[in-house]
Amino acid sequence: MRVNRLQLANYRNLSPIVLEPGPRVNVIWGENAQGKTNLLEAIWLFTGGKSFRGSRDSELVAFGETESSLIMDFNAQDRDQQASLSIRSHRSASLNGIPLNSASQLAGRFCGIVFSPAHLTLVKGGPEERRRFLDAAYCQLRPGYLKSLAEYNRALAQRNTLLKNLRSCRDTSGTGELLDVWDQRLAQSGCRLIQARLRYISKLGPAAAEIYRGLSGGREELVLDYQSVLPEPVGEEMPASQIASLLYRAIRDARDADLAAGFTTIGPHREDMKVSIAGLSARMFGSQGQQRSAVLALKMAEATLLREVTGEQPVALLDDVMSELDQSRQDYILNHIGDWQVFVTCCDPDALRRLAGGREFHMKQGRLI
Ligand SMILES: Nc1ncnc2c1ncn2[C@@H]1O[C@H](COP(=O)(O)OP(=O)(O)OP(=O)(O)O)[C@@H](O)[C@H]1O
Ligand SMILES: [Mg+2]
C-alpha cells in the first residue's frame, strides 16, 4: 500500500495542497497549528473511517467554503488506483472513477493505521479501550466477527434488563428458569468473543514484542496477556464448546452477585489485555516514553497482522509520536521502521537531522514549502 499523490482543496486550513510522498518515511514538520495533523487526517479518510479526531464531516470543510475535494493516487493490489472524496455535510467517494454508495466502502481498498496522542488511552485508560482495540482490529481481519459482537451485546443487554426487572420485583419464583435461558445464550455468544481475542492476542503479542524490542534497542521486553474472566486458564487452541461451558459456569457462579447488582458482572465485556513492560504493568508503572512506545508497538503490530492476512502493508500515520521519546527511539521510527510507507508529524526540526533517508515536508500556515 502506497500513497503516490494527494491533492486537497478546501480541506480544513490547508491551502490547495499537493503532496507527493516517498515510499518510506515522510516527515511533515512545522510549528503548532500549521496543519500537520490535518494532512494526516485527510489521508486517513481514504481508509473509509471517520476522522480520528472525532470530528463531524462538516467540520472538515475549510471555514467559509461549502465543499472539500480530496483526490488520492495510490498503489494497492499491485496496481495504481485513484480514489476521490468530496465532503459537504457528509462524504461521498469514488474509486477509479466509479461512484461508491458510501465513503465507508473504501475500507479494505486503502488501508492505514493511525497513532495519535489520544490513542495513549489504549495503554493508560481502562479495559474498555483495549477491548475496543482488540475487537476493531479483529473485525478488520475477520469481518464476520462483527456479527458475533452484536449477538453478544444483544444477549447482554437483554439479560441486564431482566436482572434489573427482577431486582425491582418481589416475586422471585421462576427466576432461575428465566435467567438460565439468558445464561446459556450469553455463554454461547460470549465464547466466540473470548476465542477470537485469544487468537488475536497470541499473534499480536509476538509481533508487538518484536517492534518494542526495536524501539527500546532490545533493552526491554513487552508482553501481552489476555485477562479472562474464566475460572480456568484457556488457550487459543481450546474449542469454542469448552470455552462456552467454562463461561457458563462463571456466569452461573456469579448469579447471586448479578441479582444483587442488577446487571451482569462477569463475561467478555469485563475482560482486559494486560500490557507489561519489563515485567511491570505499563498502565500502572510505565513511563511516558514506555507507554507511548507500547501504543506504537500495538498499532504497528496490528498493521503487521493485517499484512499477513490481506497481503497489503497498511500505511502508518504517526501523529506527534516523537515527543517524549529519546533519540534512539526516534531513530528507530525514522530509519528502521521497515519497508513500509510512514507519515510522521513533528514540531522539532532537529529530529530531521536524524533522518537518514526518506523525505521531509515543511508545513507552514496550511502550505507545504
Ligand atoms: N474546517 C477548518 N477550516 C479552517 N481551518 C481549520 C478547520 N479546522 C481546523 N482548522 C485549523 O487548522 C489549524 C491547524 O490544525 P492542525 O491540528 O493540523 O495543526 P498541527 O500542525 O497538527 O499543530 P500541532 O503541532 O499543535 O499539533 C488549527 O489551528 C485550526 O484552527
Ligand atoms: Mg497536530
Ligand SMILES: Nc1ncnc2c1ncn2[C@@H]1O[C@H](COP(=O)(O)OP(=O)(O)OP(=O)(O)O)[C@@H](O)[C@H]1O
The other form holds:
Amino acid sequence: MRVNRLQLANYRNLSPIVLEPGPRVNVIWGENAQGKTNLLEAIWLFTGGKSFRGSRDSELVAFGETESSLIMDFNAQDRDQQASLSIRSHRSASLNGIPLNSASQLAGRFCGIVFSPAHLTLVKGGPEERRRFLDAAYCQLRPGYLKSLAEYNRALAQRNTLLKNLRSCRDTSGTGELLDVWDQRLAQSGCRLIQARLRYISKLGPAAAEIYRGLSGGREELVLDYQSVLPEPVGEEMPASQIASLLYRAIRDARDADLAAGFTTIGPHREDMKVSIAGLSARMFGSQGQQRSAVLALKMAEATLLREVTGEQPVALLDDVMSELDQSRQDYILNHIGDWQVFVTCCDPDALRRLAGGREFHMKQGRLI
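For the form predicted alone instead of the form predicted in complex with this ligand, what are the coordinates?
The next block holds one chain only.
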C-alpha cells in the first residue's frame, strides 16, 4: 500500500496542495497550528473512516468555501489506482472513476493506521473509545463487518425508541411481545459483533504484547482481555448460536431495568476491552508514558494484522508521536516501521533526519514550502 500523489483543494486551512511523497518515511514538519495534522487527516479519510479528530464532514471544508476536493493516486493490490472525495455537508467518493454509494465503501481498498495525541483516550478514556477502535480496525480487515455493525445499531435504536415510548405509556399490555421481537433481533446481530471482536482481540493481543515488549525493553507485559456483558465466559471458539442464546438471555433478564431506564442497558454497545500492563489496569494505574506506549503498540499491531490478512502493508500516519518518547522507544519504532510508508509530523525534524531515504516537507501557514 503506497500513496503516490495527493491533491487537495479547499480543505480546512490548507492552501491547494499537491504532495508527492516518498515510498518510506515522509516527515511533515513545522510549528504548531500550521496544518500538519490536517494533511494526515486528509489521507486518513481515504480509508473510508470519519475524521480521527471527531470532526463533522461539514467542518472539513475551508472557511468561506462550499466544497472540498481530495484526489489520491495510490498503489494497492499490485496496481495503480485513484480515489476521489468530495466533501460538502457529507462525503461522496469514487474509486477508479466509478462512483461509490458511500465514502465508507473505500474501507479495505486503501488501508491505514493513525496515531495522534487524541488517541491516548483509547487507553485512558471510557469503553466507548476502545469499542470504536475495535470496530474501525475490524472494518478495514473485513469490510463486511460494517454491515453487521449497522444492523446492530439500527436494532438498538429501534428497541430504545420502543423502551422510551413504553416508559411513558400507561397501558403496558403486550409489552413482552413487542420487546421480544427486538430482543431476538438484537441478540442475532449482536452475536456477530461479539464474535468478530473476540476473533480480532485473540490476534491483536499477542501482536500488541510483542511490540509493547520491544517498546519497554522487555521490562513490562501488555495483556488484552475482552470484557463481555454475557452471563458466562465466552471465547472465539464458542458457536454463534450459543453466543446469541446467552445474549438473548442477558437482554431478557435486564428488561425491567431497561424499561425503568428507557434504554437498552445490556449488549455489545456496553462491552469493553481491558488493557493491562504488568498485571494492572493501564487506564487506572498506567503512567502517561505507559499509556502512550500501549496505544502505539495497539496501533502498530493493527497494522501488522492488516498486512497478514490483506497482504498489504497499510500506510502509517503518526501525528506528533516522537516528541514524548525517549531515544530507545524512538529507535524501536523507526526500526519497526523501516519498510512501511509513513507520514510523521513533528515540530523539529532533526531527530528523524538520520533516516536513510526519508523525505521532508515543511508546512507553514497551510502551505508546503
